[in-house]
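Take a look at this one chain, the form predicted alone, written out in structure tokens.
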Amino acid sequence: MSDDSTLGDLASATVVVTAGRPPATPNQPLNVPVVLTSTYTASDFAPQPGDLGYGRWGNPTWTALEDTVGALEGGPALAFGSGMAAISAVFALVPLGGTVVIPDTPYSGTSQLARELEAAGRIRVRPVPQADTEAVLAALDGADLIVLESPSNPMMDVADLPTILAAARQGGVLSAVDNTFATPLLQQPLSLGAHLVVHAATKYLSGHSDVLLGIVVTEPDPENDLYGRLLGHRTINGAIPGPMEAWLALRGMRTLAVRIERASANAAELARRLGDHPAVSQVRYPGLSSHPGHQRALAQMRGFGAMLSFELVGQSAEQAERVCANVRLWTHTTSLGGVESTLERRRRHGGESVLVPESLIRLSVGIEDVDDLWNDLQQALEAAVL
């Protein structure tokens, strides 16, 4: 693999073309290879440092995987079979009976494994309003951990982080940023104070809706016992990735700068637009001067991203729902960070938040031309609607 330390100068857009190749040598590949396979050949004597063992234990195309992460984010990398295993092994650092705090309206498969384990008298779950810097701040008193999204999903809300993440430092209180919304070319959590960072790398990494995967990142402590726990945990529990998905996500990661630039690009004049729309009553973007967190956003964000969400007039459920239904370019679907643009009805999900609005619609604005993204939103919201 190349040395991903000579990384350090050069901006994330080129980073994240560069690094987890191999050396640049004649008669290398450009690209890892796939490598398909469930045992390595062993060491003649005793078990060698580098020795891959066997393939839950490691894999060269996993390894190219997270050292193109671990350059972007700032620290040691593991990828994982899924974003809900990535976030299952940060869960699984709590010591029994601890306390978590999470957002109140958090992503809804977060939010279902937190009471899965509170109702198994693993963990202790304290949501909190992560907007609100000082409930937040009150709720770390006695806390295990801290998981924060910002920009949250799909409420759009945006943590104060450095603040945050210092309190939660100086108490004690291990602390993980779900960064999927920003990407680290937006947002890098490890350098405004967090331990962790987790990607569900299933969306705007990968970028393609066709891979599952997840990531977790923590911060470069010589000794990571974190990455050690964490490790061993993917290890033994089997939460590994196929090589084959890491090498589709690292071919997607490939192009994130110009997929994020795009989308961002795209997002922010719809949320511009749908903000001027008869039908539509809020618009959630923190790219709008409108938005309570853009002050904030501004000062630990390089942009704003490709997601928003928006609600209609009158809060009607059955409404939004006929907005989903009658689109014709947007995909109705669930899942979000492709090149194509996708948009649902989030309360139609029996796990989601009470404090999610009936009516309010997520959009992950793709990279198609905007006049067209438009202009099918707004036939569908006036057939819907008006």
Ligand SMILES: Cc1ncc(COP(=O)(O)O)c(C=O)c1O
The other form holds:
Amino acid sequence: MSDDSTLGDLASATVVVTAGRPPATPNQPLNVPVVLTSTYTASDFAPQPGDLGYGRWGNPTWTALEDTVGALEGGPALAFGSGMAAISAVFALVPLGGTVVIPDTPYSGTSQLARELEAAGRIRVRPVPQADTEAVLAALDGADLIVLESPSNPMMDVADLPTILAAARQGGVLSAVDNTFATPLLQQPLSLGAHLVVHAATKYLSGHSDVLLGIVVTEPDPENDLYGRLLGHRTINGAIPGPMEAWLALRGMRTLAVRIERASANAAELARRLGDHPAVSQVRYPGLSSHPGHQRALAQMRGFGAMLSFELVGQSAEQAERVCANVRLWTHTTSLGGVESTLERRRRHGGESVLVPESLIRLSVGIEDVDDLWNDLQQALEAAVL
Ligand SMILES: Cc1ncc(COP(=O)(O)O)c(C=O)c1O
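Next up, the form predicted together with the named molecule in place of the form predicted alone?
Below is the whole assembly, all chains and molecules, this chain first.
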């Protein structure tokens, strides 16, 4: 982690370890435990602000996680039952018939949700290539919400966040950035001008492939009360996390800085080696100077993360499937962001955009030894393609 990754006077690598802890009290737990309860003993009179009351209204284990993510992103956070529950809550802020600008190749669940809301007459959707800043700025006209995802899943597109978010703010367009791939350690969208940040905390924040969880962080804004509106949505729609999941996510977050540092270093090395491999036609990793978003990423991120994609010479879906089938150390699986390295041909999912190349394989690089990872990937490529 670079020295400038500070929040107030503490570096983010410290905040991930220390935030959300109760005051140090003799003989009390160091961290907030899992609070498993559906209800709380009532206060004497009518419920007071801050009362927990009922398990759908609040939970101390959620609060510890929310305080930690909030401290890292720079605004109050709300935990949801999954990344999609968090994204649904953001879409629910749009007035009936409102227009939402989305990337043309975001996470497939996001585009599927947008299309379903459009088919139901709830919103209108404007998909844009988010790396094309002029196209995005033109699409903002008359929009109610823009959702960006940078770097994006699985195309690794990098949007010009400061330019787009400033224009959205000036035009009165609400903005949300899906920060799942970068994590708040590498990118803080609120400081770049976003109103909202979304996470599939299922991925890097939790980090061990054992939890589904979502987060929305809002800018601190008493006027629009985005936090209050999202809290109201979560409570009445029941889009709440389980206390055990929140506890596991916070436990995972305690090692986020070391995981990201190690996994990013592995990813950078694998991107370089894949770029030199004769079976590979293109590597998409913002850390490569050949990536079209490299300069942008340098300007708005503190590192390039541990996600990357590559395509095969010949663009064969069958060969890409064989690469995924031939790995032994890597795991062929969907999802991402765990300590273990995983890979997937994204077009195997019917819901994936046709703009994603058939042979594109997405890598979620873990924290194993980089030479072991390379040797396995290399043998899988050679057995399938060469
Ligand atoms: C970038 C991104 N956003 C959101 C989601 C949805 O998260 P969840 O699966 O926790 O609902 C995913 C899931 O893969 C994702 O990759």
